[in-house]
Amino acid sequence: MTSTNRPLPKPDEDSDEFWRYCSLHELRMQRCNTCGHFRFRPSVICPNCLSTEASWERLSGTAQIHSFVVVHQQMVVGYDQVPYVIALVDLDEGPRMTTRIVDCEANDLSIGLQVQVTFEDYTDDISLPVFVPSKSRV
């Protein structure tokens, strides 16, 4: 595990699932069992459609670079480790996701790599889900 002073989630009714799934290393997400929305925050309520009906269905975590933007300075308390990465990413099954990616230099980043989903461990209960270059890139 990670030993961090970072802000980390507090999971709540509707986001508890999604961050119970991510401490067990899968990317779920809830499915609108009316519309097949993806809802990316959880909620109750469908955005697309207002059905209360889902179910979480696992992704395959693959994605690609939508857009990012490289952190030079210290911002945020427990970020000290500059710079970082933050982006947001398409994911193949459709949400947009904002996250971090790792492992890389940020100059061989760019907008449309592919990346795949990893996780950071910081506690029992909180695993992030952050983003490396995929290894076969397109």
Second form
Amino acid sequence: MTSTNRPLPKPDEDSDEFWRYCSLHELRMQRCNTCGHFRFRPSVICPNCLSTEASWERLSGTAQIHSFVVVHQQMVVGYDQVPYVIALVDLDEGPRMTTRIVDCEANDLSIGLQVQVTFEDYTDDISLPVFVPSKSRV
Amino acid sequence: MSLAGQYAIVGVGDTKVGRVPEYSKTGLALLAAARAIDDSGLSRDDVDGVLTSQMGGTFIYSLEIATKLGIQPRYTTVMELGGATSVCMAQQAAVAIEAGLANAVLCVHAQKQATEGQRPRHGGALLRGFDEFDRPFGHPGATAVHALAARRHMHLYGSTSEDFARIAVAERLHASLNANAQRREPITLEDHQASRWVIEPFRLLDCCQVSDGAGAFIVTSAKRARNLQKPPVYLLGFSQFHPHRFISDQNADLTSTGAVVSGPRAFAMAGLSPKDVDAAELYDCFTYVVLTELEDYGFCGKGEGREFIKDGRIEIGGSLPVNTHGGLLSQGHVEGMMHVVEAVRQLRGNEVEPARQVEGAKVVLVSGHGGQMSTHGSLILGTERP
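Having seen the form predicted on its own, the form predicted in complex with the partner chain:
Below is the whole assembly, all chains and molecules, this chain first.
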């Protein structure tokens, strides 16, 4: 368990399932039972068809880097070890999310690079989904 | 009936921009508002509408400002569209007057970040989505958002940090000519390239100032504007488009702003095109945003911004001076309000330092851009009604 003063998410009625699955090291997102659209961030309604029926489906955890930046100055409490990499990743199932790319050299990253989810444990209830470059990369 | 040219900005006011520890945020707002009323030639009692930005989440804040100005408004509300708020307040004012809700609407924004620090402007609840799905990953906010966008633009269109430098240098040149600018010492392309990384691909000189300051303007009907003390500046065209709340939305396009929709609509309303624009006051929280806005508004094609900005084209004296006051990058960050104030002064003529007056300016484009490239407002101002 990572001891930290980092800001942690405070799940609410809409998102507590998402974070509960993360704590089990499963990346799950809501998939609309009506139109099949995966959505993120969690919501009571499908932004594609407005259906309220959805299931929490497990994702492959594979994604591509949509964009990434290298933070060189401490700007967030608990993130005093710079530089580190923040990214937007496009999950294979469609949704995009903000995350960090870990266990990598920033110089080795590029847009389109395949990455795989892994989890950082902070508390019994909160694990953050972060990504590492996929081992299969050339 | 089209509203093109039916409404005008008749008064503007501002305060010192930079570090202003002697006034509260409300104090700054009131000073700018009183100056705008004085500048308009309207009496205080003629002002019957008040719009403010949220300015930190005080309950019913627009009415607090109105009350402290001795105004019992027929129309008031708080607007929160981030950096697009000021441009969109001008539009909202015109629409409210058209609907008969008011005759003259005062629009105010103040900022107090230089002395109060960059603590969250809102009590916390309004940043919930960010606090849950961005900040826990070490995401500090606007700088990372726009750096992510810039990286994507660099990847797709080949733009570079050196291109961003040209925008920083041009705006600093303009600020050096503006007595009310926070940063006036000129910089070079080399200075930009030597400045430290903040969030790569952004260097320190890609980032806006952190400022105290306030600005205000008053909108009334073109008919009423004719008999006031300053030349009216007409609202020729306006539009808004707000594509997404967070750039992690899977449909969010990081390499364009809402201007791709609001820009053409505003030009169509005005009966004008980009080639008619004499100067552009473009929201510039980071250098990259100016680059993509130039493309989105059609001054050049997508990906051609880096060529467009070469050879001093966006400097005063060039064919399209951009951010003639120095913008958020160098004049200071009053969340887009000073872009509106500057456009009005440029169009009136004889109100800014002669060295940064755009000769014969008749049409000025103003943009506002807020959140995670979330909100966008377009406003085309001019000296002549269509």
